[in-house]
Amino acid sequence: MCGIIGYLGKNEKKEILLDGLQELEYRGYDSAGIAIIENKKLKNFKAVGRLKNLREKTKDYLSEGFGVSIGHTRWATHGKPTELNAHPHMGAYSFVVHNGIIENYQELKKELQAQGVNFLSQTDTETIVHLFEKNHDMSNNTWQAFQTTLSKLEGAYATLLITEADEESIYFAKNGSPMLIGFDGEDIYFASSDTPIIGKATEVYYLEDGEFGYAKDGKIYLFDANGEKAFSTQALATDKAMAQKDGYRFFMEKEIYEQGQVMNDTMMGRVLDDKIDLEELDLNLFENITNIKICACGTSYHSALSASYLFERISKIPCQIEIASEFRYKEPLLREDTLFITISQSGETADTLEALKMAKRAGLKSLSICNVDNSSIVRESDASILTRAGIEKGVASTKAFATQTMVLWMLAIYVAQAKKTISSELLEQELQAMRETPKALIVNDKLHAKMTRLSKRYLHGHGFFFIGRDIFYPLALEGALKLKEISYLHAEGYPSGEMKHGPIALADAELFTIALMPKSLHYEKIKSNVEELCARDVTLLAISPEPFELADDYVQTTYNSHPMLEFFEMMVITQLLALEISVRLGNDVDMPRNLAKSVTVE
């Protein structure tokens, strides 16, 4: 969830760290800090809140000559957002940064306190640095002390440690949280994703779980449970353009507008004239598969729910959807005839990754759908399909959701082709609808202006219902989630047919209802459900190609020939509505409170 940066070399370190943290701030912005050793002395700076506060604190500081340095931007898991709880955490002569959760930190902390160690913070991370120094004081050997420390830790972590006891080295370890090492000559970089080191490093190595080591004299010494190991690097991407706002007010706004283009990228080479071709997959993956189970969290879970309709309708194969954080603890029955699919924007979602590992231990074939190549979930899976959405910086996901849903739609057809459960007529209809999808995602000025005008009417009241049927029920869930995430207004998604089974008790003029009313799927059914709500005096925003006379507000859609075209067009409208309500409320759209982009804790 948090962001890590590290640098060993002769260049000015403060700016390398701050620039790297700027690229990672979307992962956590409760607090930030840096620590540097130069001339054999440790210096550190911390600040609560956004990174600009840390920049202000360090404006008069300049680091010169060779040194080692680490930095961190935090999303709080243990302890409130304070300077004491901010990373890097300090012992008597060492500093550490850490992503993840040390599950046995309470036990370790009590042992250390019993030995006279004083803790300043409420975090699990501080345990690492005190444990290291306790081990070092006994052995007087930094490398041995670091290894002993790692052997005591339980949980998920990516960590960097620097110490005055070995002022020319950075010690590192990865287990369950992402970490990579970048190289540019004798300069060595560490980061929790590639973005902070693009333009600085030229080669990269993605650490695997259980790997650890140290950097010294421009070299990496890498180890795992079997001892020292060789490794090979790969070229690091150089294009950062997708991470910039390009004149938009917010990254989220830019990413909504990008959806038409990235959808083209997602389909390129895959949607052919007469079939779906997923060259990443081997048809052997589907041999003896009679069931599909999809596991995901948050927005990815909503794309999975949408896919469940498509797999059963098109592929004629049973499909169950699991929330990853629940799946892990329900003692699931896993059969080897099940294809286990995981979905994650970052590829580092902790609950989803652990669910994948459970499925692999049970002998299931695995497939991941992800936006980040070389991420943990991609590397752990038997096969993967990349969504090609490009860098998504807005915490509230938009284009990642769109491309995940498209990949799942393509996959449903691909499976149907393999199992010969789709007719040539239906296949042609699906492919034609796919080709039209990028046009359904285009945001025109008239639509955006209308959503801006409408937003002023939806700033009060006691909550929102987003309602839809069939695949539009998951879209209703996603629309409600987007609004909750960035406006902080209460919103719920419901199947429209379920309103009369309880939720309609909340209906009055102060309840805003966003009704997804596609013409191509169950229109008369949802119309009847909406009429029931209107009879209870709700304030209704209808989104439909068909005018609805009872609506207080109405947004007319264009596409009505295929449910998925209507799905994607309505998706854009709900995204814009959430965006404009949040803007009007004065919120930070890209960095909503209490949230961060990549959820690498359980």
Ligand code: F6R
Second form
Amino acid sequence: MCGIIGYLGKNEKKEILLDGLQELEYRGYDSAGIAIIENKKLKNFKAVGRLKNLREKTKDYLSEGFGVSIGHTRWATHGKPTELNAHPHMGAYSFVVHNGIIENYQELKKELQAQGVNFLSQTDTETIVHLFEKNHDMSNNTWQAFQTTLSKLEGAYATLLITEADEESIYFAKNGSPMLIGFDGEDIYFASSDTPIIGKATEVYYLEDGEFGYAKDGKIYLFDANGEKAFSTQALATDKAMAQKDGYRFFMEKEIYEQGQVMNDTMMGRVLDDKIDLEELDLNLFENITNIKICACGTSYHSALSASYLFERISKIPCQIEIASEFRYKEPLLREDTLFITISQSGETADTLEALKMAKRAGLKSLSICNVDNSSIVRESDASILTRAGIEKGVASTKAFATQTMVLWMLAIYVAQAKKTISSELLEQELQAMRETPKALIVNDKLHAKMTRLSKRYLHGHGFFFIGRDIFYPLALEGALKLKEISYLHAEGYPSGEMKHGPIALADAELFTIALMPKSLHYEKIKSNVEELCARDVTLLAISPEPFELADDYVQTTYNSHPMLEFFEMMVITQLLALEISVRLGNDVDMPRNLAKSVTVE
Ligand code: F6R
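Next, give the form predicted in complex with fructose -6-phosphate (F6R), keeping in mind that what was shown is the form predicted on its own.
Expanding to the full complex; the earlier chain stays at the top.
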């Protein structure tokens, strides 16, 4: 998730921008840049990698006097993390930074290229600055040109634009991506979140979607679809650590709440009206492929396991799943008609990386699903799809799992489209369910309060069993993993139909069973499995749209005709349960003992 900073005023601008970008590092980035206009002088610096590279490049530069300035940390989505793709993007006399995705950029780019515009980068963002300059060349009016530009953009954005055609203003717009404006007398700041301006600004205004305008002479001129509007500021927080968590107690909690929003990013430009479009893939990748092998560790392995059901059911392609650390030493028989998919949040997991290298040595084509562009796994793969979850700080993975699962679901449909194994009716149903997913991920206060209340009953006992069938079995595994990682209580995920083949011997009142009982998939089957456990007196927490009278505790979910919507809703519930149990036990939620965020050792 990119970060944006902007400053209009008399103070030295380079340090304000670089310090601000430093505070946005937590959002994740792979390149950074700044642009400053003052005294008719325009300066622009960009660097790939850490901010220290940008600091090094700018060390001999200091801005002087009044000016306007913008900066950006980029998390690559369209195009590799190179200097040319880093923001600010440049036209002939203007610069722009942008967070979000312009969905119709290809259309706009084609139109501009047809008019002779030369593009330097592969990004969607560059279209904004060229479009602005085209409009300005026609109207000779910067404000009008900016408004016309916005009217052409589809998708999500927070954007800042500065131009030599109006050296005293910063133009801004927000639609779907975060941006706020900070005030300190006549100095004006823009940022993606509070932290970069804490200690600098004293008052803040959080822009709403659909708002846009410009900053000039120490004032903000704010507009929405109805015209110019009044706004009032509020006092800015003073605690930076708290501000990074956006008011949540833990990063993990923030990341659970963020899932609805990041899912929009994951789907943007990919879930179209009538198909799935994965522009990063070339259909050649699937040529002569007759089966799929997916290899991953931990949570990423669980998303792989749920995808195996989707690949076989929807894409009609055989799909095997491998735990990377096992795969490496089993002397696997690898065939060149297998597409080798790796899944990794960090892109650096040693076992997964080594498994990928083995598959490549055996001549297999490879595809990675990853959250970090330019990571080792992405670089090693023939193709990759980024999950666009933004940086995940909580060691226990939440939004990374959600977005991996969504990418795999999209991929299953994409393969089905290519193989023509999906009817147009089914395709329409799948696309519709995908569009509804962000809603299924919304955490409402009542639900969270209920999980907090319930958690006090689940702090002891001799173990937890999370059970489910079909895609809800991997979700049960993931629910159990979340709980053990941050509560240190023993938990297992199990296929509910397997309980009678052994684990049922453990059943007694001290065995906590969390049953995932979706209505849209095998409800009667799982119900019988759960009844068998209730007859042995387990303590049961049922998660289902359907009330279940044998349950000791019951969390009601929404009746949904699509299993994936039930999947995502239940996923949030299990995440909240783990979180609240961990909080009650007084554990370190974000940094649980013995665990690391990136496991680069075997
Ligand atoms: C659990 C968790 C781990 C990771 C595993 C693989 O919450 O985060 O189980 O999923 O270490 O890591 P990546 O996905 O980075 O390859």
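Think of the rigid core as the biggest set of C-alphas that the two forms share within 1.5 Å after superposition. The model shown is predicted, which means the values in this text are computed figures rather than measured ones. Residue numbers count along the first chain shown, from 1.
Q: Following rigid core alignment, is the displacement of the residue 255 C-alpha between the two forms equal to or greater than 2 angstroms?
A: It does not reach a 2 Å shift.
Q: Is there a C-alpha shift of 2 Å or more at residue 482 between the two forms once the rigid core is superposed?
A: Shift at residue 482: below 2 Å after core fit.
Q: Using a rigid core alignment, state whether the CA of residue 193 is displaced by 2 Å or more between the two forms.
A: Shift at residue 193: 2 Å or more after core fit.
Q: Cα of residue 61: shift between the two forms in Å, core-fitted?
A: Spelling it out: core superposed, C-alpha of residue 61 shifted, distance 28.6 Å.
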